[in-house]
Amino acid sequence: MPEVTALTEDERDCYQEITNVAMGQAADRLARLLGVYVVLPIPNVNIIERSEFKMTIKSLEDAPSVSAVCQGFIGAGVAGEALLIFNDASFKDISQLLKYSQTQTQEEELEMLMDVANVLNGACIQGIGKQLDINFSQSHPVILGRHRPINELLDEKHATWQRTMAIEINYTIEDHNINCDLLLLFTEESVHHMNRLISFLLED
């Protein structure tokens, strides 16, 4: 099977718009969570080497820490991970949004930070499987750190893929200083697969 080097941009739009969809569900079920206002970017879309991979967090790579929760995926030839990375400093507010106490306890911070990843990675992965007829079946999510430099934390990532699909999504909240961002890395294979499955929506 030759390398997946690169998308075309009718293939990179493609997925935008599909990861559009499914990140709008996910931000609307975070905002009903949370009873916010959840401020949605475009998402961006790259095949990457694995030694690109710290290069694609832009909009978290100034904060002094941050925690991580990663959760796998699978389904009908397709197979990927999600990895929910939060800016530390947003737990204060989303602790008071889901009013829990001011002095959290680790279990608290813990509850809390399973809970968002739970509604942001799993609405964002059915939302796209829905659109591409795929039912996933998703893992248990995993704390992959908490409270670390990014790049450390990332250090310790030990990804056994050389080139991946990134779809970066960042999740900000107006009015408050909440921001995290999710990453689908997706296969190589998977990627194969996929383009052949969006190569029908391209066609209409």
Second form
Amino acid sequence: MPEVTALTEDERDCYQEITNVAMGQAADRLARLLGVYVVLPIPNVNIIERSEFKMTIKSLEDAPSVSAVCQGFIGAGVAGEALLIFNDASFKDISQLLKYSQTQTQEEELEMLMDVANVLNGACIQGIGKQLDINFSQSHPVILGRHRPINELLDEKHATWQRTMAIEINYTIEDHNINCDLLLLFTEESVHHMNRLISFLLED
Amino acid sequence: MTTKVLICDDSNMARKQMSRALPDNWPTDVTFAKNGQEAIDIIKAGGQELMFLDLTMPVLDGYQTLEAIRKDDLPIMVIVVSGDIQPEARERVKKLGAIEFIKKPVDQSKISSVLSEYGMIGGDDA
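Complement to the form predicted on its own: the form predicted in complex with the partner chain:
Entire complex below, previous chain first.
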């Protein structure tokens, strides 16, 4: 199979628009859960090499410490991972919105992280699947790390892939100090398959 | 009578999807804009009657575009078409003067029912 080294401008535009719709659905779920307005960004879509991985997370690079949850997904011909990375500074505001006590335990914080990950990852993955007519199954979310510098968390030595399509969505919440990054990483084989699927959407 | 329609979205695919979703038998003259600033410039040049406006865009986003239209009292009807389906988004754009909010991905029947509701197409076209 030939390597996927870059996307055409039309392909990138198409993935961006599909993501735009899916992240809107995810934001709606989160907005209802927390009773807030979620500010939607323009998603970044790129084919990246393993060595470029850390550079994709621009919006959180200044965060002193982060916590992350990852969750695999797989459907017909397409597989990948959703990585939700929280700026640790967000926890205080999230716990207020979810009406947890001021001094939260480690367990409560973990529960919060999992709750938000379930809502955001799930809605986003299913939203993309629906538009591509793929029924994705999701694995259980797994904690990738907590309260660590982002550089440590995303150590490329642990990555099993060489090249991936990365979709980055930076969610912020209006009037609150909450900032998280949802990264969707698709395997190279998946990108071949998805490029065929979207070619129908791109026809004139 | 031909209606002058402006479609404003940063995505090329979304612009195409939107123009394809217009009723088949509705005579239109469609112009495209890639962001809010382009749209404002086109509206100021005159002649546009109806705009389909995306929210999340670079340069000038949908909210800012609605504000600019209101500030200069530009004569155009705006229907917002967005993936941002939070109830708050709908409320905000209505407050800023949009006549309707349609969620993405757009479908032809929804567009037709909105257009006939506002008398832009006859009931038979819907």
